[in-house]
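The chain below stands alone, shown as structure tokens; this is the form predicted alone.
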Amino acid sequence: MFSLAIKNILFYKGRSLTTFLLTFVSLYLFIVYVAFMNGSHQSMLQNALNVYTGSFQIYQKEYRSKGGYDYLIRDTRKPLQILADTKGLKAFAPRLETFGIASSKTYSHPIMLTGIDFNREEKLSELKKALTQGEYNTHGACLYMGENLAQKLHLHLGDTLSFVGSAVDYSFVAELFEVCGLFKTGMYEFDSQSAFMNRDYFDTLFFSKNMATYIVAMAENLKHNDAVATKVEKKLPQELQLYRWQTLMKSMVQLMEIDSLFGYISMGLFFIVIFFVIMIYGFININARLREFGVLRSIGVSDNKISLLLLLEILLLTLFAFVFALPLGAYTAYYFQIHPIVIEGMSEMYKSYGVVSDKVPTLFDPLTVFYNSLFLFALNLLSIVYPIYYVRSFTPIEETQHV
């Protein structure tokens, strides 16, 4: 049966070539499409985490439900030491956020003022890359402010604004600040309310030395984040709680899952079309070969061997297409992961959507490639089921008389 299957494949060149090309193109496009879809999600997530969120954050247990100064991390030295002793972390830093009213000469607006260590943040987040004007690493009574917030207050670089709020001990804080730097991450709400200042001066004003609203950390490899976070979690004092990015960015995770679902649905419709094209083309070919099958059955070839012959033909054509498409698709996915597509001159437009990077990478995952290939392989084999049933529905005499 094997040698006969080879002969039939070579004899029916049109059917063989069509099946080969459909299988080759389908598998190649599927591997590359899924790689780009997963890569874009990974890039979107990485950008969002890099901008400000980090891969996990540590809070005092009741802060996220109740908020306020009463639930700050009162002594950051122990958790910071735990993070320093943990392998697999790219960077970490404490942040202390306070809220108040910022005013220019004619306008006022609510503001989230955050005390940060600019040197730590440079390694941890994309705040420095988001710089548009002025200086990033500000000192003293200088603010690094979101462009949208500056626009709301009608402020420019070098202008002065007043801030009114409260210190950690609930005493009154009123201070004048200079706008020394402007940034734009593309996250409108964040850029419309955020300003940063050097932690040393911040602690002087707000009496917050060694305190933090939360501590943010970024794993060297996002794939290992859960393992690193678990190690940290086990060592933390009981009053502290760790939140992974899946919780911190739950809405984005759900959005990516929905996008993936619609992506697979789109590809599913494409594969349904390909499936029926292969099946119909095979059916037409087999219908034209009924007399051949009638002769084979008349000389003693069993129905099972006829079915095996048809199965071998589609199996060999599928495997032949896979030999070319699988390595080519995998190489394409791997290549564009190492050398992402860069759309020149689009970075500024991308920033308006909250994306700091203008690279479009793929995500090469051998396991995903394997499952994609397995799915298409099974689909090709299924395409021969009805033609086999159709052949077996005739008697040998009916097949030899078929026109």
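Because the structure is a prediction, the values reported are computed rather than measured. Here, rigid core means the biggest group of C-alpha atoms that superpose within 1.5 Å across both forms. Positions refer to the first chain, counted from 1. What changes on going to the form predicted in complex with the partner chain:
- Core-superposed comparison between the two forms: the C-alpha position of residue 165 differs by no less than 2 Å.
- After superposing the rigid core, the C-alpha of residue 105 moves by 2 Å or more between the two forms.
- Annotation for residue 175: C-alpha shift of 2 angstroms or more between the two forms, rigid core superposed.
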The other form holds:
Amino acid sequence: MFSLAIKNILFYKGRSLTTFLLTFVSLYLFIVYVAFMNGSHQSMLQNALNVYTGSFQIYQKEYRSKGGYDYLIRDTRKPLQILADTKGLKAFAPRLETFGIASSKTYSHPIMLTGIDFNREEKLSELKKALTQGEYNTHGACLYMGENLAQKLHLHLGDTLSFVGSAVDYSFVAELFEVCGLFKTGMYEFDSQSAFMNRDYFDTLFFSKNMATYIVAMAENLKHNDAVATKVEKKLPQELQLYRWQTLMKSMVQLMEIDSLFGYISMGLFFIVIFFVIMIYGFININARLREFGVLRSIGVSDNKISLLLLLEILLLTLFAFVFALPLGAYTAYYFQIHPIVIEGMSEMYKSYGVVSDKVPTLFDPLTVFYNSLFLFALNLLSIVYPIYYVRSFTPIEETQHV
Amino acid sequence: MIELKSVDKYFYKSQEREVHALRDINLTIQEGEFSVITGPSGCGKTTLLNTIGVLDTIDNGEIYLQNREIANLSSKEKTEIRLKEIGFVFQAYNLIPVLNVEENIGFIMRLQGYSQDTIKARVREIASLLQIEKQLGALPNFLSGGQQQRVAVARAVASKPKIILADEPTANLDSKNSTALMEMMHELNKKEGITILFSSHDDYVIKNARRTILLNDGEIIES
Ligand SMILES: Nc1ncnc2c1ncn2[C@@H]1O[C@H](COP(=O)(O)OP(=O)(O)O)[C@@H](O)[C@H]1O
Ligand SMILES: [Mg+2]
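Could you drop in the structure for the form predicted in complex with the partner chain? We only have the form predicted alone so far.
Whole complex next, starting from this chain.
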């Protein structure tokens, strides 16, 4: 039956070629498409984490549910020491967030003023890279703020603004600041609400020495984040709690899952079309060969062997297409992972999604490719089920008389 | 060997265009017989051969092949009988288009599990007998009608079945080839004891048969 299947494949070239090409093209596209999809998700995440969020954060237990100065980390020295003793971390830094009103001569806007350690942040986040004007590392009564925020307040570099807020003991804080630096991360919300200042001066204003809203940390390798986080978690004092990026970025993760789902659905629809085309071609071919099947059955080939023959044909065609499409698709995906396609202006268009580069990222993941191939493979085999049923529904003599 | 008892066969039963193709056929064919079914076109020759060859079902009566009633056999058992006991030659050759002549002739033997060497030797023997040894490598579509018919006969006889059923095997052959084919059939019949039943309206063939079964409008009128 095997050699007969091969001969049939070679003899009925039209059907073989169509099936081969369709399978080849769809598997190839699938691999590359999924690689791009996963790649862009991965890079969006990576961007978002790199820009500001880090790969995990440590809070006082109730801060994230209740908020406010009552739930600050009161003494950062111990957790910072724990982080310093943990391997696999690129950087970590405490941040203290306060909220208040910033006003220029004519405009006011609520802002989040965060006291940071500029030297530590430099290794951790992309706040320095995001600098567009002035200075990053500000001293004294100087603010480093988002471009969009400056725009809203109609402020320029060197201008003065007033800030009103409250210190951690709930006393008033009012101060005049100079705009010393401007930044743009591409995340609009962030750029239109945030301002940063040096921790030393910040602590004298807000009475917040050694306190933090949270401590942010970045793993050297995002893949090992979970393990590193677990290590830290074990050593942390009871009152502190660690949150991984998956929790911190929950909405983004969900957004990507939805996007992936839609990606898979549209790919699925594409496959269903391909499936029917393959099936129809198979069916037309088998209908034209009905007489041949009648003859085979008449001279003593069992129905099961006929089914086997048809299955073998599609199996071989599919395998053959896979042999070409798999390495080629994998190679393409891998190639673009190393040499990303550059589309000018893409970061401009997608900046609200956190895209900061014109490179189209690709992520080649063998396991995903494997599952997707398996799915396509099953689909192809499925396409022959109806034709087999069709062939078996006739008596041999009906088939031999078929024209 | 072959026994038919009150066999009826309809096409489009209970419809307006119903055809009563076989009417109350009673027929016994002994082992080793060499018989021909004859009669005008449309009288039911092909239908009769198909029912005996376990290719088509009947509506009434019983058919015994070597004392085994075939109507109630499973499709697996029917396949087995077609493979091992019957060699069938179709009126319309019905060769397998993707296999060359040699593979077509040897196909049944291959299904039966003969060794490659045995098959090869047997195919050559039959091919030379039927004068198609030059065409062994060709695909059926490149052969003339007569050549295809001889390949079809060769395929049926190659595995030396107990019964050969042939539907108008000489219809597409010239008289020389017809004679050769008939001689070969006689030889198979005599030497191997193969029971041969075929249909024909070729006078030469009919004269050469030992027994003639005359069919008209689905009924046996002489046998
Ligand atoms: N598959 C079929 N469907 C319907 N009618 C058929 C079929 N095969 C044969 N018949 C009818 O049965 C009768 C006998 O046909 P057949 O056995 O082919 O005759 P012969 O072989 O003697 O020419 C004819 O009337 C023919 O039209
Ligand atoms: Mg006929």
